[in-house]
Amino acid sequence: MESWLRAESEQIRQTSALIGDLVDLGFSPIITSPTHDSAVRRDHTLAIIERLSSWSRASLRFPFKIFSSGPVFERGRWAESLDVEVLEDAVGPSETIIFDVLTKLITERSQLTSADNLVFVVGHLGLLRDLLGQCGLSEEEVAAVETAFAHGNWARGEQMIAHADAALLPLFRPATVESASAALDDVARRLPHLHWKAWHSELPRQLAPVPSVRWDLSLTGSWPYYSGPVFALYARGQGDALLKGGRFSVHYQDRDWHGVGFTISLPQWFGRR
């Protein structure tokens, strides 16, 4: 019992330091609640948007930097998490703000022994959907592939892609950013309507100080509101991600919300499985 209490106390102390860093960087706390009566909170982003929807748009100064903390219920269990968001009045370059925050937290607050132990994985929902559409898949088939990837059923997604164009399968497998970019440059020459240059400019190609960056177009994020770049940070030897995030677009109560954010799984971040 004493060792458990010490570990809990240490996690609270370290979480407070993370929150202090966010406040110093100009982020404001938002207290969130279940997204509707008799529901458990499964996600901070939707809960934040629900809370902010009661505010007048004129009262929000964009980009609006906010965070929320507390447990969410996922995969049949509660998990303590810290959610960081940058909301925009329109789609803009908030990835820069988010990756600067990530760099600071990894450099100063990670409890892992070394950044060399980390792997940063990036994908892009816009590019994935565009590429599948250019392969001749219908909107329903594109949605089915995306759903398969989101549920970790890569074999099912591969089967549907192979039916369209087996030559494109390597694009949907993990690769270095450099090799994936070269492969997509070649594909873009064969598919002139692929918006590759526009998507390419949005893809993060590095995250200081993490030296290992992988590109995986089967990375779709856990929620259907993701619309552009998505990313996850892993520690070698741990199955679950330390954090996940990406660009999102949500239509709620006749208002459109855009932004970029990520959620830290605090037990994973602090090395507690």
Given for the second form:
Amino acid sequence: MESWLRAESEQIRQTSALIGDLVDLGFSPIITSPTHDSAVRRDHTLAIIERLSSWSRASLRFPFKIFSSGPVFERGRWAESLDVEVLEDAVGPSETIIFDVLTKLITERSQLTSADNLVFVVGHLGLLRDLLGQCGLSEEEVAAVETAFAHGNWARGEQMIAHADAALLPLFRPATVESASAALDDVARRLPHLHWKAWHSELPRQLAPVPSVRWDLSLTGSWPYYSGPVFALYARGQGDALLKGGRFSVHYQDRDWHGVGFTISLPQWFGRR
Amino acid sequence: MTAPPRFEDVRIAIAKGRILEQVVPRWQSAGLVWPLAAESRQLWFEGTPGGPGGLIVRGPDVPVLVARGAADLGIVGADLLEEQGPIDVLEVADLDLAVCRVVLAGIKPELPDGPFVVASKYRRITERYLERRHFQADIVRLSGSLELAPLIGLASYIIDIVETGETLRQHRLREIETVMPSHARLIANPAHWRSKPEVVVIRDRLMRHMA
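With the form predicted on its own already on screen, would you show the form predicted together with its partner chain?
Everything in the complex follows now, all chains and molecules, and the chain you saw is the first one.
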């Protein structure tokens, strides 16, 4: 009992420190309810957008740096989480802001475990669509590949890609940035309209402090609103991601919302599971 | 130089029974160490530099152990994955082992006409099948010996898994329609798949030695 209470207290203390860091970095809290109209909150992003939609666009200061904390209901259970978002009035370079925050948080998180255990995995829906489209897949076929990956049927996604161009397969499994870049260079020689370095330039250069960064285009994120880079942070040996996020576009009540964000799963972040 | 894969850090949950029997030869032909004797009743073994560790468990528990990260990989029938419903695992290979099918069977080789009673251990698969075929039926949930249900008048049909159909024939039942094909799937915990390179190496080894 004593050790459990100590762990609970430590999680509260460290969560408070995380929130303090976000406030110091200019992020504002948005309080959203875990239940609304008999529905439960499964995701902070949509809850935040719903909450903000009552303000006029003119009253929002873009890029709008916000966060929300509290439990979300996923996979049949409630999980404590902290959600960090940068909203834009048009698609813009918010990755820089988000990756600055991520780098700071990951550097601090690496004090809880060996930094060598952390693996940051990046996918990119824009690159995936461009790549498969240029290999001759129809929009419906590209959507089917995305759906297969999003629903966890990796083997089905791999099978469809192998049918289109087997040389692409190494890009759909975790690979170091160097080997993924070499593979993309090879592909780009055959597909002259593939400007993958333009996609790559959207990705953060400031991720250098993260010990292990990997590319994996089969990482597509679990929410349908993701539209560009998606990412997840894992700790070797832990069976759940510490955080997941990406660029999103949401159409809600006649308004388009764009931004980049991520959700930290707090028990995983603090290594409690 | 690339470091050799650390197989001892990987754990695979394997469904008992037909799948386990067929996995062992594949495992060995993939050059992985299988440390248990054929007659062993041991339910787990440690990983070694020559091969991953194993957990030998009931089929329905395999996806749960993998989703929770207690196992990096799992080998389980497609029928049980479908019955489990949405769960946070990656299906990373069709191992083409333990090939069988979930079927609708009854005493007469005729599709149902009107409301009926069907016995099955697969509630979700049965519900989805009934919906797809626009059948109206009461489902009697049993955990085994389904072949008895039509013989004792409990249900006019059963939905069950068959390999050769011999057990159905022994109980004077006829296979009417395939509900879904099933075979062993290799599943992975998404976090382990993306953070432990040796998990991907083991998947590739098991696939390279397909029969």
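Numbering follows the first chain given and starts at 1. Here, rigid core means the biggest group of C-alpha atoms that superpose within 1.5 Å across both forms. Not measured: the values here are computed from a predicted model.
- Core-aligned Cα shift between these two forms at residue 6: this is 2.7 Å.
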